[in-house]
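Form predicted on its own, single chain, as structure tokens, below.
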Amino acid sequence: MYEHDVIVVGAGGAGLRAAIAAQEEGADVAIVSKLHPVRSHTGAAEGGINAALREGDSWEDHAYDTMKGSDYLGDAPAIETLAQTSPEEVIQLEHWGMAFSREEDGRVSQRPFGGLSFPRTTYAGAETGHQLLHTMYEQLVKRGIEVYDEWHVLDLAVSDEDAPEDRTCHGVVGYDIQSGNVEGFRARDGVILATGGLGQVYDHTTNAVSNTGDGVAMAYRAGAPIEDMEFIQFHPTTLPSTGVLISEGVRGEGGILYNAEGERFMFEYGYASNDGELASRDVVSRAELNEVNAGRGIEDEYVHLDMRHLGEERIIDRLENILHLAEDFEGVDALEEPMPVKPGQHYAMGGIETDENGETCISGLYAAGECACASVHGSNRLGGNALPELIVFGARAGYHAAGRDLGEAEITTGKRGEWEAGDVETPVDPGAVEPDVEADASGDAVADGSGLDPAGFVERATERATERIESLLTNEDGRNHAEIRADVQQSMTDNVNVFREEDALKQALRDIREAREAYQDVGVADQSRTFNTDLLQTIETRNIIDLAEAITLGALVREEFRGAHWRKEYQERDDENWLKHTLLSWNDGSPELWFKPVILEGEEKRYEPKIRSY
């Protein structure tokens, strides 16, 4: 077993900040992450970081952009901790050495984003994620921080009191992909869950196959409610063909949307009269699957994106990256014809409850960045708000874990608060096949932890998850997985998308019961014990189906319209039954429906739900 004070899963952005941070603060503290720290899918990050550094903008001003962009479902605790805080994280990072674009005067250059008021997001050209993550990680090698990478995190070490909020997680179990030993890790102090994306839930996706969704689910089984998990985002500029992302930077700079008819859309038709193209993310991939089902689209798949009028030098300066995404991908010569674009899967708006210092009801367990839900993002993120997020949540969670004395929350987590009781009415039961029987190696069934100390929970958890690993491995006959996942992929595609309907939805429930059935007979042919990644993709696969079931729960019950959560039989927002978070429980495998409300009383001044348009 190892230990150490403080253990971050995942070396993404938020992983590396939280990790860095508590180092900071005096913790002995590791990193166990699936993929090496520079791999991480924060490296794909295009278009830049929100942050109020000039004259004539404020944090206040961010913080009211960020209220509108998430339609008034945003907790003001969160978001006015980010506009505070992003600023001084954007210049630790410049000191730390993050290249940064610059304008002749040696500022940090900032360009216009969707939703904003003000021409806020910094960016190292396009690929602003990029420069973060090595940079950061200079600081993990500068620090000597040590890093278990290629490490697949498998089970929280959790205690098993009734009520969630009563328990403690004392650590991780994690599977050496090297080698295929199963160990425990014990925290003395806390666990950070920093595994970002879901984005594998679906088929046309920005994310990377790695983003699974592994903290979510790992945090939703051990008891730690999920909040707000039908809120996804689709990004309007994604590569029809690979769902490679096309920076929403390339609108910022003045790239224009034609549909088939060589008309500039967003105006002609009056999706965004002001703001055009720099509408909010929801708004533009909306209005282009109109155009689309209109029969305005090209090839009725994909509307076009044009930026040669920006002209060589600026592109090659600003946007060099794009060129070669489009080249590569799409055999375009983006400098001489316009790219074709098309909304995908890009983000997760919900996540594992937190408040605003990144803790989970669960005493000791701690999560930030994508796979987190504080509120920030409400039902709609703003671009260039995720990498501040990262960095901003990430260092509070490092910082409180390691004992930092942050002040009290004003986000309550669990059932601590206010909430009321949810229901819906499903075609299937949700949940588990067969309610959820813990059991030792032995197979016999296990007894409360009464009497266990903390590196008892972890040892009890790491025999669990070799057995189950045992298991797999001895089922070569089974389904294989790959066949249960591409089904629930194309399911999530098809029903559970941009536009929403009840009977789609439902059969989105039908066909993850389906595939929940299936997953009891999985097997795994590959019996090699080094590198198995049809182990890990098998392990993946069920993080995946019950986080798919959670996000279609989630758009079943919301009988609304706000932000990217579009329903056809319901076209209005409805503040007046629909202004509260969506939560679930995972009680003994049966998914629990709840709800809180919405905090919009900031530290000056109540947001008011307003009208959202641009």
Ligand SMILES: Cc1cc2nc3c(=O)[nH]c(=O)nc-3n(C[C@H](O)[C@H](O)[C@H](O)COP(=O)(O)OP(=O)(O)OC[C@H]3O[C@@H](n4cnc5c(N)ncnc54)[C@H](O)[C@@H]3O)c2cc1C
Given for the second form:
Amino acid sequence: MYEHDVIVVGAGGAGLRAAIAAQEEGADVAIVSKLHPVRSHTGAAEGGINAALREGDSWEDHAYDTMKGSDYLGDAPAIETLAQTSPEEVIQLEHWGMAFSREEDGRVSQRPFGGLSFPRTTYAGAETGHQLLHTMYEQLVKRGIEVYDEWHVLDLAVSDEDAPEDRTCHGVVGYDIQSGNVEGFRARDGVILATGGLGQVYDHTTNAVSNTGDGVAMAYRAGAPIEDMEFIQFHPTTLPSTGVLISEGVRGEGGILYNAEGERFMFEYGYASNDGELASRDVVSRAELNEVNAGRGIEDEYVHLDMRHLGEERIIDRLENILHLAEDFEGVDALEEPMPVKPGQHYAMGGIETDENGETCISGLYAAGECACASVHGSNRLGGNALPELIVFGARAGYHAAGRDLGEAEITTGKRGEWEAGDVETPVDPGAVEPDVEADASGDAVADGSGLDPAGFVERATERATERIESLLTNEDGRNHAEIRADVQQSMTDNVNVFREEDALKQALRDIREAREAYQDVGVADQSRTFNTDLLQTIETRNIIDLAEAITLGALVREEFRGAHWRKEYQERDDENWLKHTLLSWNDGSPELWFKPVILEGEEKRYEPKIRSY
Ligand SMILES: Cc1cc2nc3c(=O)[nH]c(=O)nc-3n(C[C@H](O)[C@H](O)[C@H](O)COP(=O)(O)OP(=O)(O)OC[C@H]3O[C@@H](n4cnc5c(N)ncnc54)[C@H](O)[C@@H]3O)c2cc1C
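Next up, the form predicted in complex with the named molecule, please; the one we just looked at was the form predicted on its own.
Below: every chain and molecule of the assembly, starting with the one above.
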């Protein structure tokens, strides 16, 4: 068993920042990651990082734009923490040597982004995430922080008191991808989950194949609530054949969207009469699909994004990467022709419920980055607000886990007596197919943890994970994960997409149930111990199934239209009944649903919900 003060799971922007912070605080910290740090998906981020750095801008404006973008479902303490702290975190990156794009006078450049009232998005060409990841990786190496890379974390080692709020996380179990060994990692002070997005729940996504929502699924099954899972961001400019992202930076620099008639539809049809292409992402994605549905799409599928008028010099200077993506993935020379684009899954606004210090309701368990929900983004994230979230909340989680006093959090976590219970009518039972067997992945119903010391919990979790791997490998002729995964992804894309309606959501739940049943007999044909991707993808597929179900349950229960969540039957935002977060926790093998109110009280003012127009 390995042992450290703080274990960070994941080496993307959030994980690296968390590890650096914990080390600064004096902790013996290690990162465990299924990918090498610089292969993490943060490296794909193109457009930029929002921070109120310039004269004329302010953290208050950043906070207001974020709250408005969230459609008033973000929590003010988290949003204000983000807006107040992102300038110092960006300056810190600059001091660590991040190669930001600059103006003639040497100042860091900032560009407009959707939903922002000021051009506040700092960037490094169209490779901001790549630069950010490499800058922080340098710090990691300089500080000698230990990284267990190519270790796939399978589970959390959590004690098994009845209420999740009474449990403690003592570590994790990892599978060494190179050797096939399973080992425990004991965390003396805390585990920080920074496992990124869950885009692989859908079949058309900007996310990498590694983004299977592992951390969210692990925390969920260990009893930590997951919050606002129904809010999935569909980015309006992805390449139709692959889902590869064309950055919002293109529209930020002045790129224009046209329909098949050559009309600038954002203005022509009044989707966003003031901001046009720079309305927030949910608005632009719906507009594009409306155009396609009205017969004004190209090949009945997509619209055009044109940047030719920006001129070669500016494009090469600020968006060169986009030229390569359009050429390599769509065969389009974007200097000469417009690019085909359509909405694709991009980001999960929801995730593991945390407070503004990154803590979950399970003692010693933290989450930061895209896998967490503090909640900054509410029902719709503004472009350029995820990267600051990684560094602001990654750092806070790292400091806090290592013992720094950050003051008492205003956001509460866990189930409290006063929270409203939720109920949703489903066509099939959600949750495990055999609850007694699958009651929880980190502590099954029959096990008794009394008398175990912290290392004992890690050993117990390691034994269970080893048994599970053996049983998957023994069932050589079982069902292949790929078919099951593809069915779920297709159903989610067909039924739980930009436009949602009750019948389709119920169909998705039926499909997910079928996938769960098929998964009962899943097996792994590849028996090798080294780089067994068949085995790992089989394990990830279960996470995909659990999260697909959580997203769909949230989408079915939320009977209103807010931010990225459009419902055919409910065409209005309903502040009277729905100014609340959706929480789900895996209880005895089935999801339990409840709601908690949104916090709109900021430090100095209340963010009064208004009609959101751009
Ligand atoms: C194409 C694209 C462009 C984007 N552009 C922008 C932008 O310009 N601005 C912006 O603000 N946001 C942008 N976003 C969003 C933002 O980049 C992501 O939300 C963010 O980078 C996620 O960072 P993270 O640290 O949470 O996760 P990631 O960077 O995805 O890292 C996750 C880490 O967890 C590890 N991991 C996962 N599961 C396991 C496991 N089971 N065991 C061990 N390790 C595990 C992985 O190895 C990886 O190291 C973009 C997103 C995409 C997809």
